[in-house]
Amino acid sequence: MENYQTVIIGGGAAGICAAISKARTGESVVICEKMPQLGKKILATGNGRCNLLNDNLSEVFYNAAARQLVKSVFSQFGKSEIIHFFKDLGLEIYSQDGRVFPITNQAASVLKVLEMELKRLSVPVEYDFYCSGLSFSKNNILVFSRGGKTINSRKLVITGGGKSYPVLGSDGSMYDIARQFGHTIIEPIPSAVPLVVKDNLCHFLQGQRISAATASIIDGKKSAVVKGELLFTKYGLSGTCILDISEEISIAVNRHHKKDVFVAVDMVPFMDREQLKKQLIKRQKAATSPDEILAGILPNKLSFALRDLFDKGDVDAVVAVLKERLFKVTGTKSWNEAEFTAGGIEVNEVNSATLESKLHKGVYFAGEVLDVDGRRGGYNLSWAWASGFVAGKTL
C-alpha cells in the first residue's frame, strides 16, 4: 500500500490544477487517472485550440444553483489569477472576441506546460487507475482501484468529471462513489448538445449552414434570443446558436420529460419583418421565380425547400416562417456529442470557501463532477482551473 497526504482522483483540468496547487504547499500528492494519459479532454477543448477562459469571467454565466459557489471560488482564483498561473508556467496567451487561447492555438501546448509543472514538483501519476471505492477511518482514506491497488491518504480531491465525451475518460463513475458516502446527485444530462428534431425541412436541408437567431420555447415560455451559426442535420439542428440554448431544452426533455418543447428560428436575423416583407413583395412584383426569390438573402437551397409557401403567393406567411419557424424538439444527441454536463454533486453539500464536503471531512470536489455548468466560451474550463486550484490549496 502506498501512502500520500493527498490523493487526486481524475487527471483532467481540475485534477491537474489541484495537484499543482497541493504540491506547492509541500504536501505529498498523487494523481490517480483511469486513462493511460493525462488531460485527454483538455486536448479536445476549443476544437483543439483550448479556450482557456473568458475575459468576462463572472458567476452570472453559470447555472443559477451554482452561482454563489462559483462566485466564492472566483474570488480566490479568478481571471487574473488564472492568467498569472499560466503565464508563470510559460504559456503565452491572447484574446479573441472575449475568448482566451494559447498563442500557439494548440491545446497540446496547455497540457505540456501543466505536465512540465507536475514534473518539476515531482507529482507521481497512477495511470489506468479506475477508482472502485473508498473506505474511511478516523484520520485516513483508503482509495481502491479495480486493478487491486490501494492508496492511503489523509485527504482526497475528487475531480472525476461529468459524463460528456466518455471516450476521453468522463463516464460519471465518481457520482456513484459520492453517493456511497451520502452525497446527492442532481441528475446529469447532456449540455451544449445538438437537438433531435423530426422535421422534413431539417432532412431536406441537411448539411446547410446559415446565420440565425434562435430561442427555446418550453411550455409556452420563450427564452432569450441567441445569434450564431445554425446547422441543419439529418437528425435535427446543431450549430453554435443551438448549442448555446440547449441546456434548458435538455433539462426540460431529458430530466423533466416535457413534451411541449420547441426551438424558434429566425432565419433572417439581419432584417426585420417589414424590411423582409418589402423585399419579397418587390421580387414578387418583378415576377421572380420562386426558386430564386430568396437569392442573396439565404442560400439557394432555402428557396427550393420553401417553394410551396412561395407558390401560394402569401408574403405574410413566408415572412412568418422565415422570421419564426418552429421546430418541435423530441430529444438531444448523446453524451458522445455533448460538450458539457449539466447536473452532478449538489453544490449546497460542499463548503463554498474550500470545496470540502460537508458530509465527510477531508474529501473535496472540483470541476465538472459538481453541479456547475457554464456557458460555452471558456467558462467551464475556467471553473475547472479555479475549483481545482482552490480545492488543492487547503492545508
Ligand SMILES: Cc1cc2nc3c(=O)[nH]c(=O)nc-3n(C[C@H](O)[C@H](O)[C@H](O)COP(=O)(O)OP(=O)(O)OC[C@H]3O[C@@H](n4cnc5c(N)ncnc54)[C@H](O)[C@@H]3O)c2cc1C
Second form
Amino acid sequence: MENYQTVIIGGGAAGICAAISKARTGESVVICEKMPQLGKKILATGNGRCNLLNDNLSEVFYNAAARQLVKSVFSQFGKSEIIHFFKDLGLEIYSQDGRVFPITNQAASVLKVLEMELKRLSVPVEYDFYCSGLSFSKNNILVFSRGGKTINSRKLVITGGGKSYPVLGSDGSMYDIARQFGHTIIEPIPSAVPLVVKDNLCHFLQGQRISAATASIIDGKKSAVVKGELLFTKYGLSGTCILDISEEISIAVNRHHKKDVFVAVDMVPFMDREQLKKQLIKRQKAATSPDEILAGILPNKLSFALRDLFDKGDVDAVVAVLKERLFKVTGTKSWNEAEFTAGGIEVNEVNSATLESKLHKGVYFAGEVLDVDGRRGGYNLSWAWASGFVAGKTL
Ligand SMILES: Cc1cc2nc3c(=O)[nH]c(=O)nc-3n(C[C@H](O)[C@H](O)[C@H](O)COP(=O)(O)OP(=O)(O)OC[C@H]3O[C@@H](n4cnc5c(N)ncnc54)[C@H](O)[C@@H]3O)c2cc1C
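I would like to compare: after the form predicted on its own, may I see the structure of the form predicted together with this ligand?
Full complex below, order starting with the chain above.
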C-alpha cells in the first residue's frame, strides 16, 4: 500500500491547483484520477479557448448560498493571485469584454503549463483510479479504487467535480462518498443548459440564431433581462442568453417541479416599443405582403413565420409579441449538455477559511463538487483554481 501525506481525488482544475499548492510546501501528494488523463474538462472549456477568469471577480456572480464562502476564498486567492499564478507558470493571457483567455486561444496551453508544474514538483498521478470508497481511522484515511488499489494518507482533498459532461470525467460519484460520511448534498441540477419548450415556432426555426434579450418568468415573477444570442432548436431554445438564464429555470423545473415556467423573449432588443411601433406602421404601408414587414429587422425565416401576426391589423398586439414572446418551458436538456452543476456539497458544512469539512477533520473540498456555481464568463474556473489553491495551501 502506498503512503502519501495528502491524496487529491480528481485531477481537474481544482484538483491540479490543490496538488500544486500542496506540493509547493514540500509535502508528499498524489492525484487520483479516474480518467486516463488529467483535466479533460479544461480542454473543453470556452469552446476550446478556456475562459479561465473574469476581470470582475466578485462573489455576487455566484449562487446566493455560496457567496460567503466564495468571498472568503477569493480574499485569500483572488483575481490578481490567479493572474500571477498563471503568468508564473508561463501562460500569457488577455482579456476580452471582461473574459480572460490564454493568448494562444487554446485551452490545451492552460493544461500544458499546469502539467509542466506538476512534473516540476514531481507530483505523481494515479490514472484510471476510480475512487470507490474511503475509510477513516484516528490519524489515517484509506482511499480505495474500483480496481482494487488502496492508498493511505493523512489528509484528503475531494475535487471530483459535479455531474455535467460525464464523458469528461465528473459523474457525481464523489457526492455519494461524501454522503456516506455525513455530508448533505444539495440536489444537483444541470445549469447553463439548453431548455426544452413546447412551441411549434422552435421546430420551424431550428438552427436559426437571433440577437435577443431574454428573462425567465417563474410563477409570474420575472428575472433580470439578459442580452445575447438565442438559438432556436428542434426541441426548444439554446444560445448564450438562454444558458445565462437557465439556472433558475432548471432549479424551478427539475428541483421544484414547477409548471408555471416561461422564457420571455424580446426579439427586437435594439428598439423600444415606441420605435418599433413607428417602424411597423411605416413598413406596413410600404410592404406588398405581410412577411416583408419585418424583413431586415428579423431574419427572413422568422419574419415569414410571424407574418400571421399582422392579420388583424393590431400593431400594438404585434409589438407586444415581438417585445415579449413567451415560450413555455417543459424541461431542460440533460447533464450531457449542461456546462455546470447547481447543487453539491452543502457549503455550510465546510470551514470557509480552509475548506476543511466540519464533519471530518483532514478532509477538504474544492471546485464544483461544492454547492458553488458562478455565472458563465470564467467564474466557474476561477472558483476551481482559487478553491483548489486554498484547500491545498491550508491542509
Ligand atoms: C463544455 C464546458 C465548457 C465550460 N467552459 C467554461 C469556461 O469557459 N469558463 C469557466 O469558468 N468554466 C467553464 N466550464 C465549467 C468548468 O469547466 C468547471 O466548473 C470546472 O472545470 C470544474 O473544475 P473541477 O476541478 O471542480 O471539476 P472537474 O473539472 O469536473 O474535475 C473533476 C475531476 O474529478 C475526476 N473524478 C470524478 N469522480 C472521481 C472519482 N470517483 N475518482 C477519481 N476521480 C474522479 C473527474 O474525472 C475529473 O477529472 C465549462 C464546462 C463545460 C462542461
